[in-house]
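Below sits a lone chain in structure tokens, taken as the form predicted on its own.
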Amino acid sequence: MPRPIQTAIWSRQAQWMLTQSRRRLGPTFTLQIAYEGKWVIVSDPEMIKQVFTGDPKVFHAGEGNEILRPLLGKFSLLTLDDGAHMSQRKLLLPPFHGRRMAGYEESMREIAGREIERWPTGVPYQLRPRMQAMTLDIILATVFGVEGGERLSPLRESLRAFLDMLTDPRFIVPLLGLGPDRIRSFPPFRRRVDRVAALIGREIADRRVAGDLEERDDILSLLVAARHEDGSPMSDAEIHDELLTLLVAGHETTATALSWAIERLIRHPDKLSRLRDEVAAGEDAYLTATIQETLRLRPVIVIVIRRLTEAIKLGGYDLPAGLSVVPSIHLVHRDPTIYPEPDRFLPERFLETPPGTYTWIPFGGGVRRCLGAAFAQQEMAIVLEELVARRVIEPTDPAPERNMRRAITETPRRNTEVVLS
């Protein structure tokens, strides 16, 4: 097919697109998508292993997330290759590890309890809307140190206003056109993206000079208190893309993770009430689980880009430098010599089988893996404890819901739409 043709089937229907091109041209095929060059995409649990433990430098992945560029930024983590990706990504690492992780679950389960509490029952309601409201009270907390105060709705809002262009269907359509080196020049995402950045940057300014900064552990606090190997501190554009980053891979995907997961608990009463009972117990391995196997079956992100700086030789193929191979966690996710029955919801398989490092990769792998992958599941099993402890929860409709493209992500086409009690 021509590349705009292919484009477009992508933009509204990719994980059909990855399923019908495996059934007719076997696991490893071409895709080329616009502003993208081309892609080899590949499932193949060894292949994939080959490209995440391969040289970075070979590998790229900021070349690959090009089109992300005008969105965070240049110093964006996503965007970023070799020693500048390392130099960033060893400045981010401390707030994701340890004793920081477990400083956020009471802030995690406090908004959660809060937000849950104030749902209606008894009437239709869509809990994706709300579970973004969710996200991005605890992204506001948790990374911007902001939880009260005049400071906060303006925040939210502006944030709010910038991640829903990004997500909206419609934004598609001027990115494609204009491509990610001219989109800066549209009118309304410049207007939002300039709002964003000016709010950020007041937060920045008055970190700085915070006489208490020793004493948050917010993320914002971290990197304004972090020092580059030559001790000089992060600049206030290197902040302000970190964060956005944050906000843009730590949002929007949790909170549609975690409407996939009612999605399919609510259509399993049985896994439902044992997830139930469980939590009632203390327990939490079949909640991993049930998170685990929701990442596995209803993945937020079906693929993830390397971009070749060198020719190589990947699966029997000579590869040249330039062309993108591309890793799809949808097809690997639904292979049923790894995963037996892969179109049906198991919490139990990983009851039984730890997820594997090259066949479930919901966050990517190698170097590159997401570095809030932690913070994403102890987020979603903090939610989902609180919402199966306070409500009853079931359907409104019993037929499953269909996923939707909304920019890069699959959601929930009604929003994961239930009814409380």
Second form
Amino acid sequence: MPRPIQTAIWSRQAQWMLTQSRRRLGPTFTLQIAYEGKWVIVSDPEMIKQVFTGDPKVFHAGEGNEILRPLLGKFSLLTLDDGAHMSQRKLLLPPFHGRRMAGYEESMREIAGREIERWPTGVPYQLRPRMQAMTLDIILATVFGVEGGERLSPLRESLRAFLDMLTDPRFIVPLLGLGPDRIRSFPPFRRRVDRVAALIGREIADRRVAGDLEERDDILSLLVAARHEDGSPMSDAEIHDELLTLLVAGHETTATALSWAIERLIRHPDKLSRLRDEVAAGEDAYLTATIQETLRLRPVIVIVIRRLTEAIKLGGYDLPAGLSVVPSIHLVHRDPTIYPEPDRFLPERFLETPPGTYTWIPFGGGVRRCLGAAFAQQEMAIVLEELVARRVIEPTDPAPERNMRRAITETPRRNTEVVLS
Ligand code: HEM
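Please supply the coordinates for the form predicted together with protoporphyrin IX containing FE (HEM), as a counterpart to the form predicted on its own shown previously.
Okay, now the whole complex, with that chain kicking things off.
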């Protein structure tokens, strides 16, 4: 198919296109989308393993994200490769480790409970925008360390405006058209980015002189205290770029995954009621399995991209430098040889068999694996626990929601419409 037609289909129905292509062409095939070079889609777990464990100098992930540079800055983990990527990643890893994660639980639970109590009962209500409000507040509390007080509202509002810009075609189309360099001078863009930068700059400056830095466990405080290998602190620009990156990478994704979890559960009342019973009994195995199954069946992101800096051999193919190898999350998650009855929502499947490193890949893999994977799953678990414990949730329409593309995420088309009681 000509590139513009492939692009048009991809932008509306990426999962359908992947499934149809595999059906017609087999597990490995090429696509040509927008201005991207050729993509070789791979869906065989052995090949995916080779990609994720391959030399990061050969499999570049940051290069393909350069369009994000004017938004997130030149230090953003998402846009870097090689040594620069590893050095930022090392600084960002400690705040996402187990011990730290437990420290975020209280804030997550508090914000989730407060938000859920505000939701109206007895009327049709769209959960996805509310999930977004909740995940934004959770990031503000745990990442920025801003949980209340007079600073919360301006920060929340300016970040909201910034995030909305990223999913609004009126901004995204000029962004793509102008390219990463000229977009900087586009006034509506400039205004939002500058406002966010000023507010974040103020938080960083305050934290640098805070007397209680040692006791604080928000990620901003940890980054202020972090040191590069040569002992130097992170610059304001580095911290700014990474905070924005965590916000952009962690906010809409988690809200969308939560929306899908509810969307699937309410259409399987037996599973919802098992989840409610197990949560009430203080068990978390079914909760974990529900989250894993949601991320399998409705992955928020359907592919990850690695651009080759050198020619490689992969699964019997000779692939030249410059080409992108693209593990398809969607295809491997729907492979019937790995997951019997792959289109069914069956959390039980993960009670017996834990997810495999190269067959369950909603968070990608290797040295680029999602930094917030544990954070997101903990947040999902807490929000689901709070929600099923506090409310009865029913769909307004028995028909499943189809997916719809919002920027790079696949979201429920009707925004997870429910009636709560
Ligand atoms: C359910 C929610 C989420 C999903 C489905 C998700 C998915 C992903 C995926 C697919 C990648 C690319 C991995 C690769 O290329 O192999 C990624 C990268 C990343 N994610 Fe997440 N993510 C989620 C939540 C979060 C959260 C909560 C945070 C932080 C608070 C976060 C921070 C990041 C960062 C910083 C990267 C870039 C890692 C790097 O390039 O080294 N994500 N995520």
